[in-house]
Structure formats: C-alpha cells, structure tokens
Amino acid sequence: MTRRIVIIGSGMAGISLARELRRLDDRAEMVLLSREPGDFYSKPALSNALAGGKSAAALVLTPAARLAQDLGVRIVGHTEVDAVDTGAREVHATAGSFAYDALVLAMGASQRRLPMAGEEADAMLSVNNLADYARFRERLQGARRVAIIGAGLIGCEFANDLRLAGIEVDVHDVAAQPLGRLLPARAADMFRRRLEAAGVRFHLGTTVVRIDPAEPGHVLSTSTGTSARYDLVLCAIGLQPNIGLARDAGLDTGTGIRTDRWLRSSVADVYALGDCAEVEGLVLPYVLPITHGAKALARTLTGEPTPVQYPAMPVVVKTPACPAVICPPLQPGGAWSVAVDGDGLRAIYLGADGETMDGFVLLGSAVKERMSLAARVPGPLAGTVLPML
C-alpha cells in the first residue's frame, strides 16, 4: 500500500527529508505544507549574503515548482497549519485538511524576541527566513549605522557581513564576551579583537532597555545609562524551537519536540526533525544534525528502522575577519587547553578524565585542522543502539 507522508515545514529539514525519501521510494505520496512559498534556499546563507550583493530572489536555489516536479511531491505554500488531530490522523491548515499515514514536524525555530520598553520597541527586525531577509535589505537602503542585539553566532556573522558592506555596526550583549559560552576566554578575546579590527564595535556586559524614535532612525538606551542613534536595529539573540503546534496536539515537549533516536515523538507515527526537535535531550540547530537526521528518518519511513547517529559536528562561523570552527563540548567538568601559533588559535577541551578530547575551538589559520580534530571527538549520539521497539 502506498503511504502518504505529510511534512510540515519547507526549510532545510523538510526538503532534505523529501529528497531522501524520494531517493529511497519512488511511490510514496508526499505532501509538504509551508507558511513560506516552498522554495528551497540555504537559511545559513542569510547572515552573509549582504556583502555579496545577493537579493532574496538570488538566494533561492530551487523554486517550489521545480522541487515539486523533480521530487513528485505536492507543495502547499502560503498556508498556516492550525491543528494536528493525531486521533483522526489529519492536519488542518488554511489550505484544507490533509490525512496522513506518517507525519513529520519540521517546523524549525523562530528568533527569540526581547521584552523592550520604548515607543519603538517593536521596530527591531530579525532575519529568520527569506521574507525577513528581503525586508532587511529594503530597510537597509540608505542606512549608515546598524545596532545588533546579540553577540552570538548569528549576530557576529551579520556584524561582519554588514562591515564588509561598508555599514557601521555596534553589537550589544549582556554577556562579557562574543559567542557566549562557546569560546574559552582567550579565544573570545582574539575573536573580538579581530572583528574590532574590521570595524565592529562591541558593547558587552550591558542590556538594551529602550528603543525610542529619532529623526531619522531609533535611539537605543542601555542599562549602563548610555544612548545612541541607529538607522536600523537587528535582534539576533538566538533561536526558540517552534513547538506550539506539537504541544497543542498533545505531544511531549521540552525545549523542543521530544523524540527518541528514531526521531519518533510521543505519539505514534508522528516524527520531528531539525531545529524544532529535541533528540534524546539534545537541541542542535545546525546543518549537520539535519543532514544526518533526514537520512536516518527517510530509511525509517521506508521500512528500515534506523536510529540517528551524530558524529562530532563542528560548526563553521562565517566571520571572514576571524575564521572560526567550534565543536562545543557537551559534558561539563573538563578544562580548556589553549595554544596560539602565529595568526591561529587552537583550543582543546579535555574531559573530566583529563585525557578525552570532548570539544575544540579553532581560529584563524588553525581552522585547517577541523577534520583531523573532529575525527578524535566522540559524537553526541554515536555508536550502536538497541533495536527499535
């Protein structure tokens, strides 16, 4: 019997799964529902496209119509999913109701929003999809100075990209260093100095508390009593998995939609993949976990139960002013060992036993060691597991 698989979400997770499914099964009926048009683009590319002069349209890798034709999948774009009825095995959306044999929630994550005082507290932009990027590009027309709230991965990538485009950038964060807890102090200091040399101005250990109107632009006021005018304010304080639909449908949720190693939720025949998923307690909003998860889930859905296995998955930070690769340790109790060689820095995180390499950070010329070090780090979900029950 031909199965109908409904996928909610047209981001990297949803479309990667559709591609893997079609590679394994040329008969399965697939329906992909999305609030976006359904075009395929690389979400990570949004934070470094400006300096390259790329418009939102130029970031589309495969239009929805071409995807639908190539994969034999029905793509229903510009639709909001209102509810999932797990008893009736139906998804209810503004475009209609869709029955499923297997349902995959690949709804991604949304940018967190800061509670903010001031008449223009809602003026902050965030960039989390192609439409956001188009609006960002439009608002940047004529802008000379931009404030970024958040000195994490996305905030620092946007800061570097804006500087390459010739725009002044101030980055505000309550943390004492950029990239939060991802970097040991010595690495964070080098990373900060390299971005500052490129023109990025950091305001760390402070909180933006108000956004008020100015002529033109906005005035930001901080907890330390300073204020400054900006043409545009970008919020980049991190992602929050989209779990509301799953929670309302009665699925077990925590930070994300809780799943086992087979990406099964707490409800039969409902799975979660990508940034919205919490796999065995891990929420990993990066590209490689999506790639590994899509391959494993496609095999499971086509009759070969396959647990996801995550090897070490270093994250490449797209900051040309200071190239960086981070493989964050997952277990506390260890210590960093840091060495600087020329314009490169190599930081190794040794576990509690003082011998096992549990993570690493590479900056500058040291990024060339990424593959050799990754081979020495145990993955967060690696090795054999018991058969699926």
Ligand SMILES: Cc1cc2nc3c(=O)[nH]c(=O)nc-3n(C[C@H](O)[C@H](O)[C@H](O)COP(=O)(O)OP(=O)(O)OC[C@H]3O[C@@H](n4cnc5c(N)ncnc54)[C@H](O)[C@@H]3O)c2cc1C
The other form holds:
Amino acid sequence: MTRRIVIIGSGMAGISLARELRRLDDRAEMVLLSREPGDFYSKPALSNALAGGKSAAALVLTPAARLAQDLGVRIVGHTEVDAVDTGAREVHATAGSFAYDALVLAMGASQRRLPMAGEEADAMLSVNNLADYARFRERLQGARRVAIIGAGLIGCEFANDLRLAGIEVDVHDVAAQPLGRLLPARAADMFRRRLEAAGVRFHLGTTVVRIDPAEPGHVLSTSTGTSARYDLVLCAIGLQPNIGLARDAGLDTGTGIRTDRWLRSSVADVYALGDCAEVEGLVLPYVLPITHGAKALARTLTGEPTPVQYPAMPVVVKTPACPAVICPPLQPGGAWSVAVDGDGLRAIYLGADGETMDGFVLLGSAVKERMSLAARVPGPLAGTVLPML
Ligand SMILES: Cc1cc2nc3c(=O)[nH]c(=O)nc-3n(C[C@H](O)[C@H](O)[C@H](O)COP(=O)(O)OP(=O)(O)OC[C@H]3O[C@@H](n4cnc5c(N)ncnc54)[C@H](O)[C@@H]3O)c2cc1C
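Show the form predicted together with the ligand, please, because up to now only the form predicted on its own has appeared in this conversation.
Expanding to the full complex; the earlier chain stays at the top.
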C-alpha cells in the first residue's frame, strides 16, 4: 500500500528529503507544502551573492514546477500551514486540508528580532530566504552605507560581501569579538583584523538601541551614546527554530521540535528535520546535518528504521577576506591551543580529558587542513545506537 507523506517546508530540509525518498521509493505519494513558491535554492548562497551581482531569480537552482515533475511530488507553494491535527492525521493550510500517513516538519528557523526603540525601529531588514534577498537587493539600489547588527557568521558574511560590492559597512555587536561564540580570542582577533583590512568597521561591546529617520535613510543610536546615519540596516542576530505549529499541535518542544535519533517527534508518525528540529538535545542549524538527516529519515520512512549518525561537520565561513572553517566543540570544559603559521591559524580544542580533539578553527591558509582534522573529531551523536523501540 502506498503511503502519503506530507512535508511542510520547501527549504533544504524539505526538498532534500523529497529527493532522498524518491531515490528509495518510486511509488510513495508525496505532498510538499510551503509558504515559499517551492523553488529549490541554496540558502548559504544568499550571503555571498551581492558581489557577484546575482539576482534572486539567478539563485534558483531548480524551479518548483521542474522539481515536481522530476520527483513526482505535489508541491503546493504560497500556502500557510495553520494547524496540524495529529488525531485526525491532517494538516490544515490556507490551500486546504491534507491527510497524511507520515508528516515531516521541515519548517526551518526565523530571524530573531532585536527589541528596538525609535520611530523607525521596524526598518531593520533580515535575509533568511529568497524573497528577503530580493527585497534587500532592491533596497540596496543607490545605498552607500549599511549597518549590520550582529557580528555572527551570517552578519560577517554579509559584511564581507557588501564590501566586495563597494558598499561601506559598519557591524555592531554587543559581544567583544566577531563570531563570539565560535572562536577563541586569538582567532577572533585575526579574523576581525583581516575583515577590517577589507574595509569592514566593527563596533563591538555596544548595542544599537534606537533607529530614527534621517534624510535619507536612518540614524542608529548605540548604548554607548554614539550615533550615525545609514542607508539601510540589516539585522543578523541569529535564528530561532519555528516551533509554534508543533507546540500548538501538542508535540514536545524545547529550543526546537524535540526528536530522537530517528527524527521522530513525541507524537506518532510526525518527524522533524532541519533548522526546526532539536535532535537528542542538539540544534544544529547548518546544511550538513540536513544532508545526513534526510538520508536517514528517507530510509526510516521507507521501512528501514535508520538512526541519524553525524560525523564531525565543520562549517565553512564565506568571508574571502579571511577564509575560515569552524568545527565548534559541543562539550564545555576543554581548552583551546592556538598556533599561527604564516598567514594561517590553527586552533585545536582539546576536551576535558586533555587528549580528545573536540573541535577546531582554521583561518587563512590553514583551511586546507579541514578534511584531515575533521576525520579526527568525533561527531555529535556518534557512537553506539540502540535499536529503535
Ligand atoms: C544567509 C545564510 C547563510 C548561511 N550559510 C550557511 C553556510 O555557509 N553553511 C551552512 O552549513 N549553513 C548555512 N546557513 C544555514 C542553512 O542555510 C540552513 O541550515 C538551512 O538552509 C535550513 O534549511 P531548512 O529547510 O531547515 O529551513 P528553511 O530553509 O528555513 O526552510 C523552511 C521552510 O518551511 C516553510 N514554512 C515554515 N513554516 C511554515 C508554515 N507554517 N506553513 C508553510 N510553510 C512553512 C518555509 O516557507 C520554508 O520553505 C545559512 C543560513 C543563512 C540564512
């Protein structure tokens, strides 16, 4: 008997899963619901597309219609899913109701908003999907000065990309260093200096508290009493998993939608994958966990229960001014050891036992060591897995 699998979300998680499912089962009935049009694009490309002059349309890798045809999946785009009735096994969306045998929540994460005072507090843009990118690019027409709030991975990538596009960039962050939670101080210092050499101006240890109108643009005021005018303000202070729908449907949620290693939620036949998921306590909002998760979940959904196993998954930071690879340690209690060699930096994080390499950071020419170091780091969720109950 064919089963009907409903997937909510057409991001990397939803579409990767549909692809993996079709590889394993040419009969499974699949419906993919999304508030986006359903086109496939690579979200990481959004933060390094400006310098190459790429429009939002140019970033579409596979249009929805083509995807639907190639995969034999029904894609219902531009629809908002309002509720999930897990008793009736039905999803309610603005486009109608959809019955499921298995439901996969692949609803991603939303940009956090910074509480802000001022007449133009709502003027902050954020870029978390193609439509956001199109709006951002349009608003950049004629802009010369941009403020970015947030010196994390995404904020730094946009800062570098804007500089390459010839735009002045100021990055504001309450933390004392860029990529604050991911880098040891010496690495953060080198990273900051290289981006500064490329023209990025950092304002660290301060927070933006007000946005008011200017002619043209906006005036930003900081907690340390400074103020400056910008044509555009981009907020990049981090993402928050989309859990509202799952919580309202009675699923167990924490930071994300809680699942076990089989990506099963607390309710039968409902699974979660991607940025919205919290897999055995881990929220890993990156591409590689989705790749591994989609493969495992496709097997589970086609009758071969398969726990997800993550290897070490280093993240490549797309900042040409200072190429960086980060494999963040997942356990506290260890210590960094940092070595600088020519224009490269290698930081190794040894766990609490003083021997196990739990993470690393590579900058500049040292990024070439990514694969060899990754092979030495145990992945999150690595190790023995008990059979599924
Ligand atoms: C600018 C940027 C750069 C990045 N760069 C990197 C990188 O270099 N390397 C890396 O590993 N990771 C990177 N990431 C993170 C990576 O892109 C994400 O982990 C990944 O794309 C998440 O995919 P997803 O499918 O889980 O979520 P999303 O892509 O957010 O997809 C969620 C989908 O769910 C839909 N949806 C949500 N709620 C509803 C609803 N109620 N009704 C209908 N549809 C709904 C949305 O419309 C969307 O289609 C980056 C992220 C950003 C924003």
